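This document starts with one chain, in the form predicted alone, laid out as structure tokens.
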Amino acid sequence: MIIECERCRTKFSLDEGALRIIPCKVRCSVCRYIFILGKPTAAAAAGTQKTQAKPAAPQSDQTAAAATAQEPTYPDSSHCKVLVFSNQKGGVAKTTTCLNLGMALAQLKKRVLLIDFDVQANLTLALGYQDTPSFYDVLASGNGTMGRTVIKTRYSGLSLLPANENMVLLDKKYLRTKNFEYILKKQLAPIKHRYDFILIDTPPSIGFFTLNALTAANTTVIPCQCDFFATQGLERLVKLIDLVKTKTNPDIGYAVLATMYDPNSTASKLILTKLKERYGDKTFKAVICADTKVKEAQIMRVPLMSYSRQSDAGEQYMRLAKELI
């Protein structure tokens, strides 16, 4: 039996034999909407009203709880953890900052996805790779074909999927459509068990790239620049996401990582004292310095990790991904 969610419009196959009454209330496991599976027309109401036949009897939370509709079937992802990096201001490190993450993972031995979101492509450019196909390209296929746009890097452990020019596009051509906060999820479901984390890089504004990448993450990752600017860009998005968190994806959650951090600056270690006083324990304890050594593999199109692990930044970013862990 195929059913559909009237909310994100997923499709489901459901076990009949899961129903014992119909009509019941149903879950959808993408969007958790609930709706009433089996809504009696206005014909098979009248007819009832004519024979006055007996109210079904109510139904258990128990029998909706078996009614639940199931995602069409992929391998276990559970293990999987999807992460977005995201502020509201840019030149905070973060895409250097998803970027070195996905290497720290990816020399930990765990299976990691990066995900360029952004119409600027900077991820895909500091890997050395350009004028390959993107996440537009796989909904413009529409054959659902993400799994052989990823693109299995040189780093042993890390792919990617990239960014084009053509990323515009998707803000115009779905921000105004039904649910499109879902799409990106959706794509993502028959993929996710292959990785242990999959980091998503997004553009500084709000939009089709940060709320889809919002609705799909377990955890945001907030990189802030020690900088007075930075910090209301994040007071910013923690209201995103609460907004999120009503809306599309309950269980998201955030921690505030600080980036381009000067110890030898005083207003540096204000700022950095006001963070962990102000987000307490969503605070990373792994603090990233700022460090020449990011913009030399920068201009090389190489991660820090690879070209420089030991720089101070490289042994920060390799704490920070034994702290996520």
Ligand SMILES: Nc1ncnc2c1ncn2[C@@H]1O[C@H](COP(=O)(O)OP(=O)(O)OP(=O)(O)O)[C@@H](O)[C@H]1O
Second form
Amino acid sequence: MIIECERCRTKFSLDEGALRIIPCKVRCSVCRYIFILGKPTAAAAAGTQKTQAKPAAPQSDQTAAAATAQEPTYPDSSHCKVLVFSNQKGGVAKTTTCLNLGMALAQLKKRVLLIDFDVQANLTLALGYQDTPSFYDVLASGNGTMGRTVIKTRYSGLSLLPANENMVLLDKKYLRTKNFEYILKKQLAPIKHRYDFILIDTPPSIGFFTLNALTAANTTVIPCQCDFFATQGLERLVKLIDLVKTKTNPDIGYAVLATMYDPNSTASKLILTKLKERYGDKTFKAVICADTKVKEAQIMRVPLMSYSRQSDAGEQYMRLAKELI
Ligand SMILES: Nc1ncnc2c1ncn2[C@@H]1O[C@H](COP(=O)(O)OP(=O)(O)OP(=O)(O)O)[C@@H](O)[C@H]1O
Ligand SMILES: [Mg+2]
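Would you mind giving the form predicted together with the named molecule, to go alongside the form predicted alone above?
Let's see the whole complex now, leading with the same chain.
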């Protein structure tokens, strides 16, 4: 029979002989959504034999094995929140925020996984790593290798899936393939329960990495530098998030974070006011100031939250972490 996932609408050909009992729970192997196969319809309840899983004409290029009750089930991971840091504008503090918010959460005793999903590998470098296996190697070595590729950093509670330059090949290889947006979500499923927060740093472009991260996430954090040009791309990103909501991730939300705020600059104050007017409660209360300690920490290749937790930006990242929790 042909069945269709209720969420991502992927069709699967399923061997009826593999099903011992109907109705039963099945898990979509593409988006991991669990739904009931053979759920009685109103008509069936009224006495007719129709069910949701009525056979359809074969038309899928997907293989059968996909959605059966025998699919591996993973421990409950509903406690884990996945945040993606995204903005097509470069240099607005996506990486700095991902790193220091992650550190702040780890300092508050949360189990945190940082994912460097940017070929520039700035997050990886900022933590002092280089030439380590990345998501490219996870896909090259097959399912189940995500856990082995994640590094436990020297900071308690903080793990990292590093980036390397091979990742550039993934954009070319997968971008035009069907359902490529679900690849990260699927790879995270077996390890997600180990973490309270998963934070994904993305590049300043829309492609394989950003679309995968948006599909896997609960919330998009949009760092916005307090600068006129930086605010211009926000509406485009919000439209993209709305599109992702309709296509691959109905549960995704977003919140804007003002970064590199200068309390002595009228321009900064004006922009912060405009952000709050436009995005209302979708703006974080915490605001991150421009602080030279951020750059010093980067040069030392340590997170600001380790280099100078008492600095202005350090305290603001801690406030942001508490706001999130
Ligand atoms: N609060 C801050 N105070 C001062 N400098 C900052 C602050 N936050 C970030 N920076 C600096 O701004 C620059 C850009 O930051 P970052 O690399 O985090 O941005 P990004 O959005 O990740 O950039 P890209 O789009 O290239 O990935 C870096 O040099 C960083 O040190
Ligand atoms: Mg970056």
